[in-house]
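Encoded as structure tokens, the following chain is the form predicted alone, with no partner shown.
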Amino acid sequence: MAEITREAAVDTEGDPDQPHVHKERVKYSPEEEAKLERQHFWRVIDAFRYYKVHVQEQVKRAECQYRSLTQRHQLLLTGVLPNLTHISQCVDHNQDVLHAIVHNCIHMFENMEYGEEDDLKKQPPPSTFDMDKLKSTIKQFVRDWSEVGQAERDTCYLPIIREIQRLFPSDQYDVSKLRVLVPGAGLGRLAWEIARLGYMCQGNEWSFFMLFASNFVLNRCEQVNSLILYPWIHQFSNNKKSSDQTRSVSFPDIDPQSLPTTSDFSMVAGDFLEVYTEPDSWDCVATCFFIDTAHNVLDYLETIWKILKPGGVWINLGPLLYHFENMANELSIELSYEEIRSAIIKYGFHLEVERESMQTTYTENDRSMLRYVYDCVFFVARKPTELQQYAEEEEDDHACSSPPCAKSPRREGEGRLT
């Protein structure tokens, strides 16, 4: 079993119908997060439940537009109304996994209680911002617990996995007492990937969407590929056939109750930010597709300095897609990977790898006429082991801005994964 517990207010996940809980432009007390929390809570409740009313519609519309069709028009397209048919099965069996997945949601932290459930027929319905994130949490058990995913993962996942491999080698170390913490979990398999290896590692994540559904699949899936989900479904462009449309996938691809006994694997819901304030505490910190989640990337580098321990290494894969780039009344910096390359080194961090050019994909739909590939940066950054050789470096130096500048990095040739 993966407990998962909560530590810090879980973010409100920027949506734009409700306060934004940032400290450092809207303070709150303690009351007021709260309720916040709790409303917020409820919402992505309603949001999962809401879902094949929000799909039907998008059916229904389908079948309408088809219907304003000429007689000899419709004669023409004679699979269209037994494909929305399928369709409209494929959204109720996605809405009886989504039922089970908030079924035991309410007391999932056992540090928090969200009260009763209010009356969800005085709310509105959720918005399309919460739906949108709800299809987008489906697609993840595709990336991360499928057959379908491997790919991707390979691609995202192992890098990662076997730097942590190469910096911190078992016949070399005790590694279930090399503390690894990922940021941005998701549902949870990388995290887990690095646990079955025998390194004590973490997760965090302040997604109510992920945290429902890793919750669901780290300690309610057991029996392998025996769930299946249409993720596909929702996609009326870019099909080649309509069979593309409403195929399936089946998950978890692998029993994620199969971790050694000895393993050491947790999962923590929470801002980031707010959770992790402990100094000199984690060996590593591994990043994939997680800083471009910032309002300000530079407050992630600082946590990252100030949470690894001395010689500890940050890792990191993934783009720069700004997350809150367009979001009106959301702080955004949006800098360039010169900008963050720049700020890393003079912060202190010594680049021992750095790639880039690392092509991968994110939630792909392979069968799709459009599809995505993200040029990502792949970086090793270390923290000093001796911080005191740079203070010292810096009152001889004084171009060199504070923090000390750490020596030029080694850079690889640039790696490409395609």
Ligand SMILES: C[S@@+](CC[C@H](N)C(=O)[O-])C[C@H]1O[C@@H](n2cnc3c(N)ncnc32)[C@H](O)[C@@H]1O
The other form holds:
Amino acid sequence: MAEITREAAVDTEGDPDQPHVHKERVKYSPEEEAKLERQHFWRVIDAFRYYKVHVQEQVKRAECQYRSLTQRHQLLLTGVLPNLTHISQCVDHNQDVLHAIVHNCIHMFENMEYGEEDDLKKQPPPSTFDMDKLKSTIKQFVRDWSEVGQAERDTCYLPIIREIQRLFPSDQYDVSKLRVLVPGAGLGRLAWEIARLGYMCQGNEWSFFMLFASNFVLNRCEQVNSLILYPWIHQFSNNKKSSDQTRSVSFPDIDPQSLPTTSDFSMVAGDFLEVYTEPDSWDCVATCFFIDTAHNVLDYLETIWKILKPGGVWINLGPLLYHFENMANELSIELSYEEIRSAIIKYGFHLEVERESMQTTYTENDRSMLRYVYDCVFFVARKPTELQQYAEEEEDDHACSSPPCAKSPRREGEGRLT
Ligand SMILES: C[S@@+](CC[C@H](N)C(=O)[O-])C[C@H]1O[C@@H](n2cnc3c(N)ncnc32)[C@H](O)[C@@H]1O
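Would you generate the structure of this protein in the form predicted in complex with this ligand, following the form predicted alone above?
First the chain shown before, then all remaining chains and molecules of the complex.
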């Protein structure tokens, strides 16, 4: 079992339909925070249950459009209605899986209960924003827990895993004592793989969508490829064949319960910035497609610096698709990689590895006529051993606005993009 604990408020942000404003600008009392989180918990469950109604509306609309065609045109398109019927059946199936995911999830956390769903009656139907998050969560199963996602995982997770093994080889370290943190862990596969290699690994995640889904796959799925989802049925454009839209994906491609009994793997729910405040406590922080989820990426950088042990490493792979860009009422500092890189170095990290062009995909539909490629940056940044004192001074002096300067000589190649 992967123990999931809830250590800080879970995501209630980012929904344009909700009145939530960035925490730094609106302070809530602990009671208000708890109420907001509880409402959000039930709203996400509601989204899981509402899926079928939402997607069937889309299917009905497609059917109406078809029926609005002239008889002559309808006769040319004999496959459309059978395909829509098929899509409808796939939606029903997805809904069954989604019901299973949220079944009993009020007891998901070891240390937190969310009570009854009494407030739900007063809530409006789930927003399009929430339904989009749910559809993304379905696709996340492909990325993390299907054979189809293997190639994508190889480009995104393998470079990170290899780097961990290179920096902390098992013939030189007792890897079970090496603490690796994966913030923004999604459905948990990267963290799980690191734990499978014997490292102590913790995933952190703050979205209830992801947490419900990861809890399901990590704790309630055993048999390899025993379940299926239809991840692509929501995509009505860019299909070469109608059957591409309705193809299924099996999961899990590996038994999530098959971790060695000695492995130390856990998931912690809550905002990365709030949960991880203990200085000098991690040997490695591995971020994959995560740093652009920040309101201010420098806050992430600062936290990573603080929680890394002296000599610890930050491994990062991902693009800079800022999640809060263009979101009303949300702080969003959109920095270029050049600016982040410079801040990393000014902060005192040593950039030991840097690759600026790693081509990856994210929950890719490999048969779609539209496919995105991310040209990611990958780097390994070490918090130098001799800079421990700076981290402590920072701790004591929050008024200090400028980060510590690196004491150690700059490495060849720093200060320019390679
Ligand atoms: C783009 S996804 C990447 C997920 C996973 N790392 C992967 O590569 O598949 C970013 C993840 O970070 C999570 N996240 C965003 N802000 C977070 C925060 N402040 N604390 C913890 N997780 C966060 C999101 O919920 C989402 O699951």
